[in-house]
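In structure tokens, one chain follows: the form predicted on its own.
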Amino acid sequence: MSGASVIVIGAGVTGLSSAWWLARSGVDVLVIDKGIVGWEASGRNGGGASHYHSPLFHEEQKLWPQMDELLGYTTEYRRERVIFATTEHHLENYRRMAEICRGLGYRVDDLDPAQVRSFVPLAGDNVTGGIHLRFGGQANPQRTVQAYAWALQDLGGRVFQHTPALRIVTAGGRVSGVETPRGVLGCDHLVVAAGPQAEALLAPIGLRLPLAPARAEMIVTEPAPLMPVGGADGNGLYGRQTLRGNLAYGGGPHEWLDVDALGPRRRPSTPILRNLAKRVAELLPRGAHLRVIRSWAGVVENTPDGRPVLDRIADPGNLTVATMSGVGFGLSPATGHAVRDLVIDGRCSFADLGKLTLARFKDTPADWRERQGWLPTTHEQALAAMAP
């Protein structure tokens, strides 16, 4: 069988970062994907890098400012973000977030409405206040995914696009390869970073990873004058201003889907577009005149508790699972480092991953999606759910 020492299923940002970290350690690594690099949510997201709730947070903050130099290609990373409110309730939530981040050792400044508008000139008179994260920041998702892929190839790693994983092959209690349209590709270790398809791939070998796939949609406007801070969040939205001036924003509600091992059916747009445009105009009323010039959509996988899975499985012992439950982009430098450690050393060197194991779902009821209401909807149901 042909293949590699380590095969990574999934050419999203998690899989590519994992492969790059492994290649940096001299590992012969091959990435396979049903489509092209970054074709799902990895290339279509808000580009944020400020995940203070994750055990990978400190490593995320350490690595992002170094990534352009380490990769040898630009990610368009820019430091700092502003999060601001248009209601007192939201402002209370953001101030609590600020206290948590300060407790972790990071600087966060409280902002009054005038200070918010100095950073975000497109904000309006409805601002109640905000916070200025002096850490974190944002990068260009499409540039970043391509940077990982090129840097991986520079180190001798390979990427097979349009090569779906059809089945995980096992022999003697271990993973021996992956069945693909190219034939069976053999490996000594397998990393499953297949996003929403991971559940269907793992189930036949007796591993249960409960996932609820959803479309995460974003809108992009025509360019506006550049603001002092590229990342400005609020009103349930995440996003950034590109270096050209475009506003790129997304953020709930999700359109819940059913997918199989080959992914979801394609649709060009959903009723979520209207909801997004309305909330961006509310957040940035001085930019409400900007025309929406395109939309993006990617599919994200959501675990029952909303936390990622980063785990080297005990049986089979040569399998590592990496599924990020919607926070894969920003954490990708740290996630790749963690996967490298799990594959080569058997444990993460810089963070406790005990809360991110697959075993925590062993008692999750079969109808968990029904209980949480995370079920596919028709076009009409989605419209009704968003009606005032």
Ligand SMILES: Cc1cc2nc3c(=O)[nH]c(=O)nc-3n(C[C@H](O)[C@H](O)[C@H](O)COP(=O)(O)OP(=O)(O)OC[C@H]3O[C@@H](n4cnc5c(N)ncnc54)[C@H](O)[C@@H]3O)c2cc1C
Given for the second form:
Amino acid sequence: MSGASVIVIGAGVTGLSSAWWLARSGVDVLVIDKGIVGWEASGRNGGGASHYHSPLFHEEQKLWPQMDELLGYTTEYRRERVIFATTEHHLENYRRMAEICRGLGYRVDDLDPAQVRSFVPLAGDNVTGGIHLRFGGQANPQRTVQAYAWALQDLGGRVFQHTPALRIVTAGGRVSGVETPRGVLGCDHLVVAAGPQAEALLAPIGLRLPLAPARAEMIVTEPAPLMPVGGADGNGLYGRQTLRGNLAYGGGPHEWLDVDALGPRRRPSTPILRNLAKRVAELLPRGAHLRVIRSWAGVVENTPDGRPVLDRIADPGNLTVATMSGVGFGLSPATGHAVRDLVIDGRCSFADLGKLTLARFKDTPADWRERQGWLPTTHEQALAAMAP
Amino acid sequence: MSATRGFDRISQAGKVPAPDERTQILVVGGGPAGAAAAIEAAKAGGSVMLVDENPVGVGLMALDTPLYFGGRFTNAVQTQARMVEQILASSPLLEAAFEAGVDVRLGTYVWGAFTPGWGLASLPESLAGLADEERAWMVGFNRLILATGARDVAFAFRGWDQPGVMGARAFEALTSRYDAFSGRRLVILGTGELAIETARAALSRGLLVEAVVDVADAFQGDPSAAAELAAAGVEILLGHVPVSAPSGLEGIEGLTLSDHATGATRTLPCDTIIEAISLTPVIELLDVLGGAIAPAPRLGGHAPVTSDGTATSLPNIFIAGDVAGAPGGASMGEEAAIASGRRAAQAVLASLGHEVRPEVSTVVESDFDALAYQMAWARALMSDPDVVICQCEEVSRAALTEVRPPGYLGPPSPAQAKRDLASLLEDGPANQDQIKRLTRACMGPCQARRCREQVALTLACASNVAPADVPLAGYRAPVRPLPLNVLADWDESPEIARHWDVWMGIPGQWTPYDDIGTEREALSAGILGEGGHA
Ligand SMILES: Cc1cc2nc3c(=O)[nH]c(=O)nc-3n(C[C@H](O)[C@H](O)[C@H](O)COP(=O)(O)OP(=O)(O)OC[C@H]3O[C@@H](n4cnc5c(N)ncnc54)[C@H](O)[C@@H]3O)c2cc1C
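Follow the form predicted on its own with the form predicted together with the named molecule, if you could.
What follows is the entire complex, opening with the chain shown before.
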């Protein structure tokens, strides 16, 4: 079975955006996924896109307002963000965050409680203040995933769903293809954007990408009337009001998992959804009567320092790795651009990615997950660890 | 644990608080199966809690939750105390459960259930989430018996969103358990076992049954039942497809049918249309728990995977009654449900080490393919593509099969306009969860109770596959739509509050890129604690 010039493993936002960018440059590209597009983290996240700590930040901010037009499909992107506090402690944190963003050249306004309520009418009398990011924003992850996939296909790229990569095939020190149940698919360059499974895919070819998967969960309410700013969060939550009006929020404790080569076995949500409900009701007291209609969880991979790996590997020289941890949705337009540059030009044209290489983990001890406490932990183990 | 093992205080491990109450055996569902199970278990001396959501709050009834009530309830349902009395009076088994020492909770929703396992190592024990109209709380259990029954599969035609169109199960609940049914003159859709029982029940209550209607050309139930209904003055209309239900201020006033052989239409006067086509097992809690579920065409749709009708794929979770499968799309009946409940209790008791002599199983079987029958209805109704099949999100059949983005997004882009179900099918079989996300069908406050099955059936029709081949769209907690301030944990444990983080609390994750590796790194890590809100 024939492959493509570039094969991308993983039809999440990272893989799809990379493929779309490559297809825009005329590259023959094929994305394979073990399931359907965006079934993992890419279809289960908060949709936030204001990653001021990332080297891809400026590109993220430049691209999002253009994405609907570039893709030809709507992503439900909504600009701007109001982060507001109900305690002095949180407010202090937000104001410092505002300083960092201003330092990067972006406008952030300080808001008093009345101003917060004018942008976020569901907020209550408990507001202590907030900040208004005149940049950033959020989109609908599920619609965005499909938009990437369709836009890619419109440019002649292909997506094979239900096609797990079983093994990376090498020959003469280079990647020659990917073994799948459909046979070996040949390629000139391989992009691994397989989320938590990237570690297991890379290990057999001698590349070590230390990853610890964790579950994060969110809740969503029935629709409320649209607020002037949909990206309204705080109180320990991230999230947004969707364009339909639903309130979708996440945050709080995660759980460490062991994910095998086939991917997560389940993505359970937990009684923590009650703590999320409490915080949403506190954050938006005028919406406290809204019914919670669903919850969900997604699995996110984490490197030992919690930062992405975005790297064209030296050996084999035709392999690029992109694993985005908790920030991959918002950054995806920029990540795809970076991967395109790495694959075609060997270097990123718009940002320094030197601190996101795989090599930074060469001295990471084998038992790093255990040392960091990033292994699945039972209640009893936790109580023992918490005992004074 | 090795000496070097660290501990992540931000993680969920060690944080899930002890439940507010505990019971050895929790039974969900106070119908005959659940009540019989609870009584049997209590007689053996176990601590048993029996939870039933009836009487359901009026707000949820109006959302057709948990059953397809169709707005045909009287004002009596407003008075919860009266309703509790009514429900007890209508169910001698519940009375008996009280007497057997069962802790019976009425008017209480079970919105979730969680058991330790893969992905949930941090859970200290098996927990169920309960709620009433005011608050939510957690109950720990050793064994859970799901006796959640079966619910109506709804079908859309013009007017089905008006008061007066309802399901057979809801009709049964309103007439027998609530004594609060407001209709008088009925048309019943379906001619199988479920429709026949419904017609008999209506007639015995002195209600007028105008007709039973089927899209099929043959009467689906026992021919003697057809004669019996005809003798009672019920017209039997075969080969007729519902076209619309004209309505006035009080809801629907008739049902217009088209004879699909001749195309002739006629309108039957009625104030209530009861959809008695098929029931489907209420598997939502089992799905939330992660129990195995599989297509079961003869049991009304998807049903729990079970070796003996009581065990599930999860060792501490059991099933009893119609949740195990609605034979031929109808209820297994009171007697069989009671037997099934007793067997489930015996299996639970045996699993807890009690000496029990399990009764011989009397599994009710049917060779009627309920899913094929549902499909026949879905296919007949496909002739009207503009009918809204998801009421909450206002998605029509055509919008579904065209994978049309919702109206609030404005007119589709030129590229979008070329996309439809066919273009998704090029990439793989129809996936209801994927299509939900794009069209919003099934995404509303009724939690897809009115449209989940018909959306799956419509996708099966449009993509020309068997309905069993459309993967089940997942259920998620809370399985009842509960207000934020009811679901909220207002007595949050201090451990959770103290270590709450927006994200995973990984030091340095939000350090501005330029600061990484500089002396400013430590500084920003301090500033950006609690997640950094990226
Ligand atoms: C609850 C939650 C909230 C979040 N909130 C935000 C947010 O607000 N903003 C933000 O930017 N990010 C957020 N994230 C993180 C974001 O979702 C991820 O960073 C992003 O989706 C990563 O995309 P990806 O394509 O790299 O990985 P994934 O989405 O995990 O995609 C990887 C794909 O690879 C496929 N795959 C894996 N192994 C194989 C194999 N062997 N063969 C074939 N295919 C394979 C998988 O099926 C999957 O489709 C959140 C995540 C979660 C879970």
